[in-house]
Structure formats: structure tokens, C-alpha cells
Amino acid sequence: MNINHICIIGLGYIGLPTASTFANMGIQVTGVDNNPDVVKSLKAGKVHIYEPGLGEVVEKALKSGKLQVANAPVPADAFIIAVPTPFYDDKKADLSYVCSAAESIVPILRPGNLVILESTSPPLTTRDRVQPILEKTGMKAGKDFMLAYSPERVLPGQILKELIENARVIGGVDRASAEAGRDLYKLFVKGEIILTDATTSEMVKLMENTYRDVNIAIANEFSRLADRFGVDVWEAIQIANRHPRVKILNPGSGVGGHCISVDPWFFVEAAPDITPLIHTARNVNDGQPKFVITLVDRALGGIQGKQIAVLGLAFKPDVDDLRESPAVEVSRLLVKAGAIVTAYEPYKSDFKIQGASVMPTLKKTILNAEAILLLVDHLQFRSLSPAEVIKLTKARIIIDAVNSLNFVEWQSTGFKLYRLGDRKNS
């Protein structure tokens, strides 16, 4: 298949670097967002999300020509949707969004383009949602114009890397839609190409991002227990996977993302009588906040009134993403329960939390507190000297919840360091 120009829509985490890097490998790409405020930053030079790298990646794009903004599809040869999935507070999946983009190209589809589903959807949702929007045309999806599914797999903070080396897999609604997104994305892509069915598509990228929220899942309830057994998780972990055959991950506030906190319910959704381990791994997960809580109440004898200095929001290490944080729920239900709560999110000092005070500094954040929250390991709070917080902070309570700080160099220096899952060392 001939790719002169290809339409993207959607320029959030995963349509901008994709679209950047298509036209830096000298292919003309219209990226498309229907926020003005994203196509008037991104016209301005500006990029409006943080990945290490892709300020340079977009800049480069842009100045080239090859990459053009606007804020509705243009006519192309082939079209990728990478609009977000959300779902709703009962946690079906909010597919307005693929619906709309889907809905948007009908006007100008023209026989011989291929249409590419990048957002990640429950199972069937190329077959039965998005084809019979696109076969609104009067054209077949397969016979007239190519279809396919070809999810993202990519970890924040390496998504430019991760783009091109890691393995793609293409789902068509024929075999001939799979080849042709096979050729479209080996444009740039290192890694191997599997081509399969749409269906099978979605349901890998679901599988893999629901495998490792069971694992996830585990290693939270293994945190409770040693926290009830009076153990050290930590160490507890880090024997049992001297093991040749057990690797445990390790627990922390909770499961956020738009990736691992969401995918798992898809299934749920879709198939609620035969998925009760995965929906108790979610349950598990998206209950882990109030385990922080309940360790920062027994720290402080008490919520209601404390000052208490939250260290990070997003919902991993040194990226700007606070999409579904569990940092940010902790926030929430420590200001539910009466603490004044100041909070630093060195990627994004400009995020609203209701109730709280996000502020722009380190400094300011600890400066009357009571108690100091880690909630994420960003390379800036691993880096602290605790000689040197003392000194900022009338706070003489740490609580770590991602056993980021060195407990003995701590607790030398004068705080009272407390731990998530390790009641031995409290």
C-alpha cells in the first residue's frame, strides 16, 4: 500500500509522538484534536504533555512541514484514531470519543484507505462499533476500504523508545487490512510485526495490561498482611523472589494510568459471569488508598486537623500523567478526613485538587506540615537529603509508601520514617 499522508486524530500521549515521528520519517501527517487549546499550543511550537524527548521529536516535525495541526480530518490515505477511552463512575467503558473520530472521517473515506483503531477498547469494538459507523459510507470494510486494530504498548517516560523497538501487533477485519497496516507502520517501527484478527488485537492488549494488575493486586494484599503479621514486605519480597520461579512486584498507593487501571474492566464489562479474579484484582487495587490512609492515621494518631504534605501526584515515577492516580485519591480521602493537605507535583504544579493546596515548591509544600506523604518515587524525591529537609520542615514524620528513602539514614538524621507494609521496623 502507497502512504503519502496519513490523518491522526488525537494528539494526547500516544497520537502526538506517533504523529511526530511518522512525519520525521519524511511522511506528510495531519494530526487532529478537537481541544483549540492543544492545536493552538502545538501551532505555537508549544507541546502541551511531558515525555522526556518529545519536545525536541515534535519541534522537529513541525518545523519540517511534514507535520500539520488542525482541528477536524482532512482527506488521506490512511486514518489512525488514538482518542482516549475513559470509563464511567460504573466503570463501563465511555466509547463516545473512538464513536466521534469514527464518525468524523465517514465524509471523506475513499475506497483504497485504511483506517487504524489505536485506542484501547473493549473486545469487538472495531467489528461492531467502529465498521458499521465507517460502512455508513455505503463502502464494506475488507472489500472497499481496509479496517484494523493495532493497539499501543508503550511505558511512559520511554514512549519515543518503546514506539519504534517494541513489537506491534495488527488485528485486521481481513488478512488484507492486516498487511496494509503491517506496511503502514513498518515505516518506522524496529520490532516484529504480528498480524492476526481485529478481536484478538484488543483482547492482547487487555491480557497484558490486565496480567499485570492481578500481579499488582498480590503484591498490594501481601503489603496488608505483613502489616498485620507484623512484618517487613520489603524484605519479606525481596527473599521470596531469590526464588528461581517468583517474581513479586511491589506494592504502593494503588494502580493508576489510563492503561492498567482501566483495561481490566473491559473484560469485567464484557463478560462479568466468567471474570471474578480479574474484578477482584481491580477491587483490590482501587482500595489500596484507604490502606495508605490507614497507615497515615496510626502514624499520626489522628487525620482530622494534622498538616500533612503530600510528595507527588502523578501515578508513576517522572512523568506528567495523573491520569486515574491513586496519589491523587489519597490526596482526596486525607481531605475528606479533616487534614489540611498542601501537596508538590513537580510535573505538574499547576493540577486542582479540591479541598487541597498544590503547590508550586518543595519548600512550600513542607513548611508547616505535620507529616510528609511519599506517594511517588520521582528521581527528585529518591534524591533527598534528609540533613537537608530537616531544615525546611517542622515535620519530624515520614510515611513512605513506595519504599523510596533509605529507612537507617532517615531515621539517624531525626525523623520517624513509617512504611508501607512494614509494621516491623514501626
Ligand code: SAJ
Second form
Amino acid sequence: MNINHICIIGLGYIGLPTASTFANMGIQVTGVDNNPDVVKSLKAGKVHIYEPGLGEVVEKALKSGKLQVANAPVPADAFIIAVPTPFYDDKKADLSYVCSAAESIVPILRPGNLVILESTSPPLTTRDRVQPILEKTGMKAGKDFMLAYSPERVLPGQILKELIENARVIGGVDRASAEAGRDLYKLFVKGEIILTDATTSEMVKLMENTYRDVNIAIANEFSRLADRFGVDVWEAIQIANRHPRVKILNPGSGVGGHCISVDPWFFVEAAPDITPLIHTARNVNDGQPKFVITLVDRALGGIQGKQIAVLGLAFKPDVDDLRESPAVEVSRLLVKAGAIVTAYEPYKSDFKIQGASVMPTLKKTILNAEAILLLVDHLQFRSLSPAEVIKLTKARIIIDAVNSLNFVEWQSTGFKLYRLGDRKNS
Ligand code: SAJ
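Counterpart to the form predicted alone, namely the form predicted in complex with the ligand:
Let's see the whole complex now, leading with the same chain.
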């Protein structure tokens, strides 16, 4: 397939890096977003999200003129839908963004076009939801135009590298659609390109994130067991992982972000009668912030009225993304339990949590605290010197939920360090 112009709908964490990468390969790209603020800031050369290296890549693409930004799709050879698929309060997938993106293509779809859905979606979305919308044109998928599902699988923090190097799965509604998808992505993908059908590739994406969620859930449950039995879970995991077929992940304050904490629900919604393990793993991970609260309660002898400084609100280290963040949930639970909470998130200091004070600096956050609660293993926190910190705070209790700090070093400086999953040493 000959591709000269690509229209990418949704300029978020996936759409924007993808659009810029295509543009920097010399392809004409129109990036579309229905949020006028996003369009405005990109037109002014400003990137609205933080991802290492993204600023430079976007700047290059915009300056070359190969990346244009618009608020509605324009005719093109290929369309990529990369909009969010959030879930409702009842954990059911909200496909309204996917459907309205597909609707927006209908008036401009031409014979021979390729449409790719990248948004993580429940099984059968491409076939049963997107295809019928596009066929309102009177054209048939697989005959008059091509349609495929190709999930993004990049890790926030390493998006630009993984976009190019990861293997890419492309599931077509027919073979020609999958092959057209390969023609598109081979413009920049260096990893293997695997062709399959649309529903298989939808499942592959959900299986990957569900697999990780279940494995993190077991690590979190191990942290609770270690706490009960007076064991240091981190030591136990390290020893268990010497077994050639065991690779236990890290416990922490829970699972956040817009991928792993959401995607398994798509399976549970689609087939609740056959997914008890997946459902339980989700509940275990969602329950981990409460486990962190029990640790804080024990370390401080109660939470009511205590001044607690929370370090880190992002869903994981070194990203600015706070969606579904367990650290935010922990902060809310602390406020609910009557604590006086100050919080610091270096990547988003203007974030608001009702009842808590999000501070602009670390210094202001810890100044009057009785305890410091470390929830995210940001590099900035990992490299803190206890000798410096002790001069900046009244707190002598540190609770480390992510095994970030050197136990011996912090203890010997005069802090009492409590670690999640380490009843042996506290
Ligand atoms: N986490 C733990 N313990 C661990 C690993 C992670 O508690 O050992 C927590 C993190 O702190 C975070 C959450 O899990 O709150 C998810 O973080 P992550 O780094 O595991 O994954 P994401 O959500 O940033 O990205 C995932 C990736 N999927 C897999 O690794 C299978 C990525 O490749 C996907 O592209 C991405 O989801 C996505 O967009 O779906």
C-alpha cells in the first residue's frame, strides 16, 4: 500500500509520539485532537505531556512542516485512532471516544483507505463496534477499505524507544488489511511485525496487561503475608527469584496508570462468569492502598491529627501521569482518616487533592511533618541523602512503600524506617 498522508486521531501519550515519529520519517501527518487547548499549545510548539525525549521529537516534526495539527480529521491514505478507552465507575469500558473517532472518519473515508484502531479495547470492538460505523459509508471493510487493530505496547517513560523497537502485532479484519497495516508500521518499526486477525490482537493486548496485573497482585499479597509472619518480603523475593523459573515482581502501593489497572476489567466485563482470577487480582491491587494505610497507622500509633508528608503522587516512577494512581488514593485515605497531609509530586506540583496540601517543593512538604511516607520511587527521592533530609524536617519516622531507601543508611542517620512488607525490621 502506498502511504503519503496519515491522519492520527488523539494526540495523547500514544498518538503524539506516533504522529511525530511518522512525520520525522518524512511522511505527511495530520494529528487531530478535539481538545482545543491541546491543538493550541501544539501549534505554539508546546508539548502538553511529559515523556522523556518527546519535546525534541515533536519540535522537529512541527518545524519540518510534516506534522500538522488540527481539531478534525482530514482526508488521508491511512487513519490511526489513538483515543482513550476509560472505564465508567462500574468498571465497564467507555467506548464513546473510539466510536466518535470512527464516526468522525465516516464523511472523509475513501475507497482504498486503511483504518487502524490502536486504543486498548474489549474483545470484538474492531469487528462489532468500529466496522459497522465505518460501513455507514456504504463501503465494506476488507473489500472497499481496510481495517485493522494494532495495539500500542509501549512503556510510559520509554515510549519513543519502544515504539520503534518493540514487536508490533497487527490484526486485520482480513489478510489484506493486516498486510496494509504492516506497510504502514514498517515505516518506522524495527521490531518484528506479526500479522493476525483483529480479535486475536485485541486479546493479546489485554492478556499482556492482565498477566502483569495478576503477577503484581501476587507480589502485593506476598507483602501482606511477610508482614503477618515477621518476614522481609524484599529479601524473600530476592531469594525466591534465584529459582530459574520464578520471577516475582515488586510489591508497592498498588497498581495505577491507565493501562494495567484498567485493561483486565475489559475481560471481566466481557466474560464475568469465567474470569474469577482476573477479577480477584484487580481487587487485590486496588486494595493495596489500604494495606499501606495499616502500615502508616502502626508506624505512627494512629493517623488522626498526625502531620504526614507524602512523597510522590504519580502512578509510577519518573512519569508525570497520575491517572488511577495508588499514591493519590493513599493520600485520600489518609485525609479521610483525619491526617494533616502535605504532598509533593515533582512532575505535577499543581495537582489538587481535596483536603490535602500539594506543595511546590520537597522542603515545604516535609518541614513540619511527623512522618514522611514515600509512595513513588522517583529518581529524585531515591537519591535523597538522609543527612540532608534530617536537617529539613521534624519527622524522624519514614515509611517506605516502594523499597526505595537504603535501610541501614537512613536508620543510622537517626530515622526510624518502616518498609512495606518488612515486619522483620520494624
Ligand atoms: N507495578 C508494581 N510492581 C511492579 C511493576 C509495576 O506495583 O513490579 C505498578 C507500577 O508502580 C504502576 C503499575 O504497576 O502503578 C503499572 O506500571 P507498569 O510499569 O507495569 O506498566 P505501565 O502501565 O506503565 O505500562 C504497561 C506495559 N505493559 C506491560 O508491561 C505488560 C506497557 O508495555 C503497555 O504498553 C502499557 O501498559 C499500555 O499502554 O497498555
